[in-house]
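Given as structure tokens, the chain that follows is alone and in the form predicted alone.
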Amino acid sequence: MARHFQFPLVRTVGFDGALVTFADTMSETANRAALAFRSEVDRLQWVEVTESSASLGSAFVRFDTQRVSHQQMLRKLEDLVGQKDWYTTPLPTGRRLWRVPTVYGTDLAPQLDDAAAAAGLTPEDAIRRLGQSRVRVLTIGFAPGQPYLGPLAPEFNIPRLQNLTPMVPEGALVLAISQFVLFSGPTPTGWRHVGQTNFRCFRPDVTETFPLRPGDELLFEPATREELEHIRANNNDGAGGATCEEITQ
């Protein structure tokens, strides 16, 4: 038999974790919501708590159990929950607008021309709209800084591949189910290679690792080769030409 729930739900998860969970399927008002929700925990400073993290539809909060029951920290977020509407709840403050120079297409991103097709759109209007389409850091997570974007267009909800590439590299962007992943480290995929950036999501030799925020938004902004060329051989400070500004609204 189906099983119908209603949210937000709270459950405990593990030996000491509870988990948030605004909506089953990814949504824009689910993720602001996590965030959102998120940031109030963490602003709240419960001594109880010793980590949180906001996934695509979730709040993740981990307790320390020799200070808090379950179910005492059950109630409490459950409390929480219901202290307002957090899907209508503005984003956190202190996010970033990152604009990546990004190349659509060209053998560095040889599957632009298939994710075109398969939004039912010619590539050149396929770049133009993904140029301008300004995403989220819905969540990160899969590999060490890796950011799920989006949610972009609906014509760009379009399925994985069928069969895996053996490999795209660092600063890939790839394409899938109306979200861009943009790739911490070489590794296979099922998402469509459809650009690629100089951007080092993971820079373990500085002290800001993870350079992006759950919250942030970018813009992959049309770039040429020749472009990214000089970009690379001109820049090594992992940003790969993007710049940041903070976002005030």
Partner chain sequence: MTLIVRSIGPACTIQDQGRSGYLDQGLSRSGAADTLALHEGAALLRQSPELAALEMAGMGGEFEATQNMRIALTGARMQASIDGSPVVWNASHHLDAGQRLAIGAALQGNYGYLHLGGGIDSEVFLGSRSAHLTARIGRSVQQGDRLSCSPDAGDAGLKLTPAERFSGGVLRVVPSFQTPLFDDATLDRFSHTSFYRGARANRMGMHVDSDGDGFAASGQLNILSEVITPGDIQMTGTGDPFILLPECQTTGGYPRIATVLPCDMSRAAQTPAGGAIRFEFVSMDQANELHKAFLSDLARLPAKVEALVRDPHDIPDLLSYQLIGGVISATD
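One more: the block was the form predicted alone; return the form predicted in complex with its partner chain.
We keep it simple here and write out only the one chain, dropping partners and molecules.
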């Protein structure tokens, strides 16, 4: 299909949603633009907007179709799009760097070898590269508190699987299209399960229910199975042995 879209692009989503898309492929600048635009919509508190969110390259609003027509909503968003260059907006402040102990491969993460082969690497090389990749929370979605992380180097631009893996556990680190997702709960997935952590992204029983924020950065540092088992036995706070520091630069 031909894609001659002009970005940013404003379109309807289902019956009561609208989407401002800054790019249809993953890019750093489009992700910043989406985050910034969504923050601005949030700040404006338009009465007809019932909910908003940012995805990798888009900002979404759900609106009350009895208060405003689809055309009016789209025009309002187009006007806001035109007010500034959203692509050059800086990242939010107060970001944090998380170091998360991770077991790559083994029966805990059985698709590491497959992912390495798809990336044209040996398993050892894939683990070394992935373990040193400092990735950013691009968006939170799919499941509660669950981050999409990236970008990974171009060799990890591997497609999703044709068929879903029936179930991967909470804390699973999965990979596709130069991104990680760190699963916040057991779920079926079409992404390859390359690492396993004990980090809980959704903690309904503690005050900080959603520990990660868009813009935070993560390093998935290789750990042994024994280390992970020790962490699992002492994981009351749900951090899974992760450390956290402010990003100051």
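Residue numbers count along the first chain shown, from 1. Computed from a prediction, not measured in an experiment: that's the story for all the values here.
Participant: Pick from 206, 71, 66, 90: which one is at the hinge of the rigid turn seen between these two forms?
Facilitator: It is 90 that lies at the hinge between these two forms.
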